[in-house]
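Read the single chain below, which is given as structure tokens and is the form predicted on its own.
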Amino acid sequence: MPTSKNTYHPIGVFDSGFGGLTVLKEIVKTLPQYDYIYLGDNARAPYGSRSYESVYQYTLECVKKLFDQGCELVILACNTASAKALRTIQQIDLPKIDAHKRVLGVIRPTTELIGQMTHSKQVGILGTAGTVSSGSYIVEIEKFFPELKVFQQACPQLVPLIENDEADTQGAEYFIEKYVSSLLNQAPNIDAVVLGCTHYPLIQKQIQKYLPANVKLLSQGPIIAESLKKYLAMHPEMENRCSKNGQLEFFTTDTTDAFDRAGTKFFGSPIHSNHMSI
């Protein structure tokens, strides 16, 4: 890290655990010149089944930590945090903390594109129980494409299977087929499906296998990367505040050795993290 915090203003990327690394991977690929700090709140993960209040409180604490590290802009690379905490942080907390700082999520950029991907006007969402129960995808899609019908399927077993390195087992195949079939049973004409959890790109090929050939499967990493690129182009006042040394830092609230082993799989290249207490 550069010695002067006055000049070090990385873009913060936050997730409850590892999944956001799939988003960071695409962001770095698209915008390699910026500095980035990734924070995974692994000690309190998963967020998917937690209450709104818990997710909001945990997310706010982690956002503040990233602000303390010099971040002017933080991406919530977590669907559950985006669904349950983003709006309150943007509307209530940021004006009190610093009106010039920004926090962005992963749901809105995805929903802005979904209408362009469907001919049947029927789309599906695969996500955690928390994301699905929040109804955030339904609300956001309604804003941009009110003519679409949205069908959701909670997939509570997928994150534990992925994080326990069991994504290639028969058990994982059973649950993937079960969840995809349940989604399609709601509406057989679905022709676009959102991977509404940042863990799911690791099993994208397996999910695709159980979908009809005409169904488009949307992974959030590339979408968020392009959305951030456009955001920075449209907001030069923020773009100018973000430092550009091509540096990457990784933090976890849990054990660094375990985070590095699992995180390398999500990020696609070796990572070395530091511990951050919340």
Ligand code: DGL
The other form holds:
Amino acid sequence: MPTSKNTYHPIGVFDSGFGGLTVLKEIVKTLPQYDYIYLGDNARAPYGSRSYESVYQYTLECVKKLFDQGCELVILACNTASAKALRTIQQIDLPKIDAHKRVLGVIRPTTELIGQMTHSKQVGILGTAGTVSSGSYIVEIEKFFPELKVFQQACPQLVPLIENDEADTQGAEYFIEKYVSSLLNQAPNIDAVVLGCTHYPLIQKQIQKYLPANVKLLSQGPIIAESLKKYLAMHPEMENRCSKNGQLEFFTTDTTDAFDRAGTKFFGSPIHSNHMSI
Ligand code: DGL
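For comparison with the form predicted on its own, produce the structure of the form predicted in complex with D-glutamic acid (DGL).
Below: every chain and molecule of the assembly, starting with the one above.
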């Protein structure tokens, strides 16, 4: 357990619930030397169908909780929070809270890479209704690769199916096929698809099954891990502040039993969480 708040500066990883664990898993694999605190706002998940105002307020509250725990750097390992809350937190809230702290998201690192993945210049995004309606992927991709055409598909049933352990059922297959076909119907030449929700790596194989063999599927965990590695190398002032004892703590705003059971599946190894009141 951490000793002193003065020297304990874990990297915070936030998600609405479980999805960010797929990102944390890859980050810890790539950068095992740092301390990490994961916070899942399971009590108020899913975020995917919530308004801008709610996603922003909930995300900000959780980011502040992570700052209170000693975090100097927080990763929003949730596309919906990255799409709807990140910019306001970076531009409006951080300067008021502490101008030295940083909050990063998962959309930008993904869009920085997408241009290298496509020959046809047509790319697809699968995400929550919130992420898709925000248009964030379209805006970010346009900045790096204006020549690309971006097609999106909201998949509102996938997070509940995954969270309710129904991902291997016929019901899930029905919705996965429906969403993937609907994306391909918009543009049959799509050759790169982003899993634009941190829950989707759990059904990556099923999604791949309904895509033509030439289509590359981008899972965010490894992308975010590499991007964080680069970020820390380029920002020694932040890197020096992050504590390095290889500690990992998990918090949920809901009950810990349920979090530990389902979270283990997302993280790939057993986890033991503590409750955090919001
Ligand atoms: N993990 C979130 C994301 O990446 C989605 C889950 C939710 O709807 O809360 O968008």
